[in-house]
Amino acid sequence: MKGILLVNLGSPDSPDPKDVKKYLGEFLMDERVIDIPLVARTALVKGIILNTRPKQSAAAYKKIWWDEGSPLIVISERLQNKIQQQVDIPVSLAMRYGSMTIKKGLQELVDKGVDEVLLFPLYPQFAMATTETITVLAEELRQQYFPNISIESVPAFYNKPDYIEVLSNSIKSHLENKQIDHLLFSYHGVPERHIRKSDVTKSHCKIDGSCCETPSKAHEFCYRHQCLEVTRLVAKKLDLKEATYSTSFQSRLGFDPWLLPYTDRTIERLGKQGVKNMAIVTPAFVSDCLETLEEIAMEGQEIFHEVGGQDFITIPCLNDDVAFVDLLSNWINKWTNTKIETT
């Protein structure tokens, strides 16, 4: 019997600093998030970050926390429930970090008689700190606790035409009847070394002005290429004029080089250059969360207004939008009988 395990990032159980500290500890100790030797990672995370950051992050979570709980969790549960109504096989939900573990999600499916699992990371683009850490952990859990099941993973879907159409239509609908000078595509940032580590050719990714546009096998696992490709495909779909849109990367941590340009500095630059009305969309996320609701919608807007900007429109993630639910349900229904296409 087949079943689906949707997997998103995760969230603290509450915005209390103790719960935030526990969550951040698990998240930041992941070797695919902070990819440095264990001794150095432990010293950095437990010796420095967890002594300062939990209070700051807890304050940010409190700003965006809903009565029902964490926005990311609530939205993901809504998505799961709506998909379940459109498919005939069990659909479970798990988080990579936090109390809604992948192990619990797999167990839930096994208890329903599932022995073929479609692992569905809710990330359009591949990254070692998102998709890869989910698939690696799921396989480790399968070997240790669920040896009688098989797991197939959904590949990155950043360039699938039906996804681009849904994303483009969402952006278009939220900008209808609005005068926008600039549309910014903001993606979650990663250290540059993650791009090089994910390069299966070991030579293509130079993070220069051309490697992401030059065809290569490396693109299958290149987060930067896939982000830029989403921007390009959506801009083409919406017939956006050159210079009226751009790409940036947010949420950097530490002092190592991260993907450029940075979102906060881009917002500031656009405002100083005279952009009065801008919109921002975050296509690395399918569910609104701390990074979209607080970092972008609140902090980003504040930066824009400080430099003279006027209207700052934050376009919601796809969340549990009907078209997105239909899209994922269609993919799942196809897999129920065959397999999802990878191109």
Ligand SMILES: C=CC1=C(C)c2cc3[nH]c(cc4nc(cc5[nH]c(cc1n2)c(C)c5CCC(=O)O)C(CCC(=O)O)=C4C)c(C)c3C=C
The other form holds:
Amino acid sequence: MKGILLVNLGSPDSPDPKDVKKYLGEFLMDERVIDIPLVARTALVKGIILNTRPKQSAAAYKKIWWDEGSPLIVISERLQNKIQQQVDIPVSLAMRYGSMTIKKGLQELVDKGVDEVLLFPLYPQFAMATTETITVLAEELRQQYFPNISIESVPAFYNKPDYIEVLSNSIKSHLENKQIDHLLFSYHGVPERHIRKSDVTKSHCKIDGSCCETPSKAHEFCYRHQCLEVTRLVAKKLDLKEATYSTSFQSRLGFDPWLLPYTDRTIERLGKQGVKNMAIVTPAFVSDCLETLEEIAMEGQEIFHEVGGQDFITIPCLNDDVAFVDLLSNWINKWTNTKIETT
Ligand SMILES: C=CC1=C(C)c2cc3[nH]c(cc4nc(cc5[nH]c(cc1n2)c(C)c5CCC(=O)O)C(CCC(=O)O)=C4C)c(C)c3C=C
Ligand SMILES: [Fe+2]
Ligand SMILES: [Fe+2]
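Next up, can you give the form predicted together with the named molecule of this protein, since the form predicted alone came first?
Up next: the whole complex, starting with the chain shown before.
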């Protein structure tokens, strides 16, 4: 029997610094997130980051935490429940980090009689630190604990026309009757090094002005290309004029060069250049989370107001919107009957 495992990033069990430290320890010790040799990674994460960051992150989590729990997890559960109502096969939910493990999710499916799993990383764009770490871990767990099941993974869906349509419609509906001067597409950042590492051609990704627009096999695994494509395709669909939108990357951690331009500096620059009303959309996240509710909706807004900006509209993620539920359920139903199309 077929079954679905939706996988998102995960959150701490609570906004308590102790739980945040445990969660960050697991997350940042992942070799696909902080991709340096084990000894250096341990020294950096356990010796430096975990001594200071958990307190700071816990304070941020406290600002956005809901009575039901972490927004990212609550929203992912709502999505799972709504999809389950539209498909005939079992749908489970797991998180890459934290208590809702992929192992438990696979076990739940196996207990229901599933032996063919469609692994569905909830990320529109491929990244080593998201899609790849999920698929690699799921395969390791399969080999070790579930050798009698098969796992097929849903690839990044950043350029699927029906996804672009749902995203564009969501943006349009949130901007209805609003006068905005600029729409910023802010994606989670990654270190530039991750882009080069994921380049299957080993020579295409120069992270310059043009490589991401020059067709290449590398783009199947190029996070930067896939982010820029989402912006381009949505802008085309919504007929946005060139100077009225742009792309930036948020949530930088550490001192390595990450993808440019940075979101916080872009918001500041836009405000200083006289943009009075701006909107911001975050298409690397399908569920609202710390990075959208705190870093963008709170910190981003504060930066914009400090430099003279006025209206700052944060467009919610697709979350459990009916159109997004229909989209994912449609893809799942197609796979249930045949095989899902790959990009
Ligand atoms: C959308 C995809 C994401 C990518 C790519 C990504 C890369 C990445 N992240 C860090 C470090 C942190 N990320 C944190 C939170 C966080 N990151 C994502 C998504 C991506 N991360 C989400 C959805 C969240 C929010 C989780 C939630 O519970 O709401 C954090 C924790 C918060 C903080 O202290 O800032 C860290 C740390 C790195 C190093 C990285 C590298 C590629
Ligand atoms: Fe992150
Ligand atoms: Fe590129």
